[in-house]
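Single chain ahead, by itself, as structure tokens, in the form predicted on its own.
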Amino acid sequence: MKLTKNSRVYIAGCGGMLGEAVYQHFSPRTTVLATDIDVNADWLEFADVRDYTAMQRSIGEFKPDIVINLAALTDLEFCEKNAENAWLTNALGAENLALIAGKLEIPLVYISTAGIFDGAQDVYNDFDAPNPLSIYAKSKYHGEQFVQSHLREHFIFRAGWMMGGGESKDKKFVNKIFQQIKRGSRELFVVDDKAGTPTFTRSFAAGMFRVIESGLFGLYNQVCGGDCNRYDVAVEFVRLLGLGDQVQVTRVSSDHFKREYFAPRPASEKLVNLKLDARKLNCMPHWKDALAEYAKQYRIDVSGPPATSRHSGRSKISVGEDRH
């Protein structure tokens, strides 16, 4: 489906780190209505995916050509403590938007996560069977299943460790590392027993646009190229900030943070973009190149300019928490 300025795109849950990137990519190219329960920008309107009647009215009045569902509670510990809210937002919210899109006979885009896998194998492609461990993962996987079973015309994109949004929007790993450094920490303790595939929000938004325009409905893994663990990301980010000689990154196991991060997490969330590669739709960069681009947003707050990426060129993903 060709997307033009006349194409009307409704984006729910657009107030987060991924939402900002999707809005920035889609709004110059299409006519967008962006909503969220947290109206934190002047381009957002209020809408709650948990309220079917209100969502039906909001979407119906806009008369979109496609609906994008970015709404999710993504903090794993919060979801464990607030299971009912997690199910209502991540699962029922997905049902509500799928039902509305079905009645309007328009496509729906749903964002899922690498966290739906149990980590029993090293790498997961688009066809591997999920086995979610946490409340967050279970509620997101329910959304996947409902969309697939109720809508023929749908796009599902599975993201990995999300990075993007800068200090104001990023609630995930990269910004947490930065905030520790900003507060004066000169030694960072980072786990090295959790593997995954980083996912840059800007590239993810561009990839969504490209796949939607292809009209090839279905489910897609969409993550950056290469694989790593949390320690690898921290070391590279510190280097890019120009602080490799000033900040020490120390390896620890997940047990080091078992009280703070008690929700079950798979040992590996590494995804491979099998379908995107096969259909020649993969536009995701290598994670080091993406992190180098992202790190530029932080250089004004940390002394020393960021270095350039040591990874040359864009590589095809081989192997592989952060969510939208």
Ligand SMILES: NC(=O)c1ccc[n+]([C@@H]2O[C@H](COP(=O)([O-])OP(=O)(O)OC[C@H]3O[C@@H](n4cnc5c(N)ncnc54)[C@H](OP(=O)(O)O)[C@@H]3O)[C@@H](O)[C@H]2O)c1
Given for the second form:
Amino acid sequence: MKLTKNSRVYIAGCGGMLGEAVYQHFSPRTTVLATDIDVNADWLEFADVRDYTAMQRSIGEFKPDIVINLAALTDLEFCEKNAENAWLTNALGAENLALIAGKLEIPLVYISTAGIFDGAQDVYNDFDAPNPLSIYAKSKYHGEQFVQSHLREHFIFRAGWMMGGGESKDKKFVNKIFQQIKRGSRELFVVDDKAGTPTFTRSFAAGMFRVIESGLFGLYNQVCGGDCNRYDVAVEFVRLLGLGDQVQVTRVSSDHFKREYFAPRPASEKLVNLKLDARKLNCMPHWKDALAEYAKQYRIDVSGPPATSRHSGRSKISVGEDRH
Ligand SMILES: NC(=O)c1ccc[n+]([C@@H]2O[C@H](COP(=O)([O-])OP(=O)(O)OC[C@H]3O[C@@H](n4cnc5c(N)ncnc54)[C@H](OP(=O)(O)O)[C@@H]3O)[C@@H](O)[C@H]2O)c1
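I've shown you the form predicted on its own. Could you give me the structure of the form predicted in complex with the ligand?
First the chain shown before, then all remaining chains and molecules of the complex.
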């Protein structure tokens, strides 16, 4: 389907880290209505995907040509502790939007996750069988399955470790690392036994647009090129911030964080974009190039003499963010 300014695109759950990039990519090119339960920008309206009737009204009034569902509870530990809400948001919400798109006879886009695999194998392509471990992963996988079985005209994109949104919206690893540095940490403890594929939100949004326009419905892995573990990402990010000689990244195993991060996580959630490559639709950069681009959103000014130890010198780094 050709997307033009006359194309009406309804985006649910658009207030988050991916939503920002999707809104930025789609709104200049199409006519967008963006909604979320967290109305954190003036271009967002309130709509709760758990509420079928309200969603039907919100979507029905806008008369979209396509619905994009980004809404989810994405904090794995929160999902373990609030399982009912995780199922209502991630699974029932996905059902609600698929049912509404079905009634309106329009396509639906659903975002899934590399976290639906169990990590028993090293790398997963689009056709490998999921075996979700956590409540988050189980509820997301349910959403995938419902969308696939209910709607012929669907796009499902599986993302890996999302990077994007900067300080205000990034709830994930890169911003967590950044916030530790901002608080003055000179030694970061990072796990090296969890492997995955980072996924840059801006490239992901551009890729979604491209695949939607291709009209080739179905499920796609869509992650950056290359693979890594969390330690590799932290080392590269610190280097890109120009703090390689001031901030030490120390390898630890997942046991180090087992109380804080108690939700089950696969040892590997590495994806490859087999279908996107085969159909010449892969526009995802290598993760190091993506991280270099993303790191530009974070500004660090180092002033004063170098810190005498890694644990001192809190006042020597001031950190800011360039909004794009
Ligand atoms: N982040 C990742 O690493 C990652 C990886 C793979 C796939 N994904 C998927 O990518 C999609 C976008 O996630 P994201 O990374 O942008 O996460 P995010 O920043 O948490 O954005 C999700 C948005 O959905 C909102 N939301 C939660 N419950 C809702 C409800 N009942 N109705 C409407 N909106 C609701 C959230 O609001 P609150 O902030 O108030 O909860 C948030 O604004 C999700 O489907 C997610 O599962 C994410």
